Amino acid sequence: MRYVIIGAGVAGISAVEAIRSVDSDGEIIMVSDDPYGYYSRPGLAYYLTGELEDKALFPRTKEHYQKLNFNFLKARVTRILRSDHAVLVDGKSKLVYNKLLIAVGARAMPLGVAGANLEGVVKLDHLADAKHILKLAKRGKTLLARGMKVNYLLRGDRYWSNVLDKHESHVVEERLTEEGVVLHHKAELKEVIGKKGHVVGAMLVDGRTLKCDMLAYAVGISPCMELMEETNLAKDRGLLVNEHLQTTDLDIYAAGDVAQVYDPLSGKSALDSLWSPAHEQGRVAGWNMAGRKAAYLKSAPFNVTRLAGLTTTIIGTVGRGKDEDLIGIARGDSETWRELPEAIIAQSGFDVNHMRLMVGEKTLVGAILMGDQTLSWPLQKMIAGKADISSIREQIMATDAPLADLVAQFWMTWRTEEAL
């Protein structure tokens, strides 16, 4: 049995794994294009400001890697021949396989002005591409964390508003013009200026111009699906899948970020670019791949970040629709947390430390913590499970209602009934 991975991120990392728990024999062979393997996609924000080293971005030893017995082709899958069960590799060589999992994630959506192409327009996919904004930086301008003058320009009028009420995105906006970053709201680049081919300027819809020595842009990821041009393979807005993680070429599977992949709970297909869904997409293909039949369950999305170095938990439903902000998904994003919920809004703390809980019939539908994490866990567990909160639903609808006391209290009773 030989399986084939196209990728080498946590989806495809993962998918070894799990073929290698069922099957300790077959032949694994991965291929990508990435000349750095598998490393932390979340770590290289931390990695730009500094918090991070370059060797604390790579997950796994190389111990582990000999462990799992697997061949790593450093090379680029060009076409995916389906009658043949191959992929022909660099154009030239065909690579056959029993089992195929296509894992090459999402890309940054183009910026689609002129200019865009100058040296010093940057973004952040690889860390081929943290690399070279530190490059950049060293030649004396950099980041705000190292000392840089930073503009943030918003298409709408305040920050991430799918996701943050006015609120919490006034919180962030806060302590970003706190910490010096100029915000503009309902600004849209026009033109990015160059001179002798190096960004100097950037000219806005507005007509204004702001002078900058670096330009970087985040305007939404699309999934990579250039080779499921000529497969014929069912795609929306990425490669749809099942519950198995199967495409419909039953022998080819998919998962991570280029993956849509259908939820039978909800009856519906997303999005996500979520380390966690990525990781456990890959856990249920790779069973799968091996003959091992599972179901991947879509859990309520949930990501830990920082915004404008205010720790922040959003997990399950939360959206207001549509962000003016982005074209697509954004890397870190899912599709979920944008859907309207049908839930009442219950919230405390006017602060940094701050909670939103979305409030369904029977279950909370979503939440967002800022600050404070302590409950993020038992709000996780709690959203996922589906925790029936009847009893204390009136009291969390309560004006001035002691939410954490509440939810703290409550976890508390749900966590040993569900333990027995």
The other form holds:
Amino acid sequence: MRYVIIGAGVAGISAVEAIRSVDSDGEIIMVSDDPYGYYSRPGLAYYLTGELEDKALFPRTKEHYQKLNFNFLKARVTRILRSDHAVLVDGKSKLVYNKLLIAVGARAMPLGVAGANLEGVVKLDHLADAKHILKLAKRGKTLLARGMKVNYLLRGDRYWSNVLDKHESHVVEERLTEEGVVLHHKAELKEVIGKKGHVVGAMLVDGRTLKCDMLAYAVGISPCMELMEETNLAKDRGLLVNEHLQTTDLDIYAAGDVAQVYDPLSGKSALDSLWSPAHEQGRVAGWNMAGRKAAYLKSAPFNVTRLAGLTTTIIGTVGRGKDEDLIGIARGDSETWRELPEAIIAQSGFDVNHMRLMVGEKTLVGAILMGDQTLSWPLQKMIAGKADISSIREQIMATDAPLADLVAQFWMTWRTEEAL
Amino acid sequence: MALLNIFKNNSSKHNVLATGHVISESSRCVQCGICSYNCPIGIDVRAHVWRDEAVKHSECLTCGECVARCPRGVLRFAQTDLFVRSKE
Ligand SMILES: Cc1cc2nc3c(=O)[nH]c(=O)nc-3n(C[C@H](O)[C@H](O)[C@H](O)COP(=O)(O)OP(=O)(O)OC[C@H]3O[C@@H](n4cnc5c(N)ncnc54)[C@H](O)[C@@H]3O)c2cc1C
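Next, report the structure of the form predicted together with the partner chain; the form predicted on its own has already been given.
First the chain shown before, then all remaining chains and molecules of the complex.
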């Protein structure tokens, strides 16, 4: 038996572990084109802030990999040859598989304006991007010493408007402003201006020009779909898979950011661009590839992130509509967050300690916590476990309800009952 | 307030030093490694979280460095008898 895995991200690595937990003899070959192999992609943000050194981003040692007993090919898969049960590596050599996993992830959507290829126009997908940004920033040290100014262009009228409510956006924007970031709302980039191949400014649609030495873009991501072009595998925005992570070719599986996974509960296929689902999908795909039948059940999407230095947890469904700043979905984002069913909003807290609950008929369907995170764990469990909150619903909905206390008290009883 | 009382036991370091250890919620973790990076005695906390295991390491000082530094609230202290106590 030969397993071939394309991509050394979290989905790929967790698939290797899962295969090995079932099949100790089968041959596993992982092919990936990132020269740095497997590292924490979300950790790149902490590498940029200086909280981490680059070498700390690698969760695995050589010994770990040796134990897993698989071959690693630093190369790019250029085609999938379904009829040969093979993939083409670097455009020349054929690699035959019995079971194939496509775990190629997603990448930043291109900026799509003139000047986007100038040096100094940056994005953050890979460790190489992060290193490049740091190198450019160092070169601009004289600038930093003078206080590097940051201009933040938003196409819409407030920050992350389809997930955060007005108040939450305001909190984040206020903190950004305090840190010296200059926000420009309804500002659309028309062209990047360059001199001798390097960016020197940004021209906006309204005619304004902003000087700059670096221009970073984050306008959404999209699954890496180019390998799928000639394969006839069913696809939508991502590669479509069933709950066993199988594509329409039963020997080809997909997991992680590239996979659009069927959810038997909602009957829909959704994209996530989150670490934890990628981890879990890789595991379920690996088991199935090695012959242990397992189904991936989507749990309430969940992310903890820092917005302008403020720890923020987003659980379940919290917003509605389209964010004008994004094409597709954002990093660390999930489509479920915007598919709001009938739900009423209850709120409490002030400024930096803020909680918003999305209250359904009998359950909580979503929550946002900014600042104090004490309740994020209980809320995650209650939302994922669809806890019946009928007994406190009325109290929650009352004006000026002590939301935090109500949730805390409810949770203590609920988890006792659940544990029994 | 009820909220404070209920959660005090979860995070009170002093109670834990004697009887507790660090536990994790792996679904919150993105393997960034800040925990392992800051552990004063070099325990690979991140690997424990990946395997969904408590940090029951003979050398763990329960100093709280990993718990405090984790940017995503993955880690916390737990006492073996936490549940019984909080009910008292
Ligand atoms: C800066 C940043 C911050 C993030 N923050 C968060 C966060 O806060 N929370 C969260 O949950 N998620 C976050 N994410 C998203 C998270 O990192 C991804 O969801 C996760 O990494 C997806 O894993 P994956 O294995 O599907 O893909 P990836 O990690 O993207 O791995 C794909 C691999 O495939 C390789 N590859 C692609 N095409 C080919 C080919 N043709 N041949 C060979 N190899 C190929 C790539 O080089 C790469 O190694 C963040 C991502 C970034 C970049």
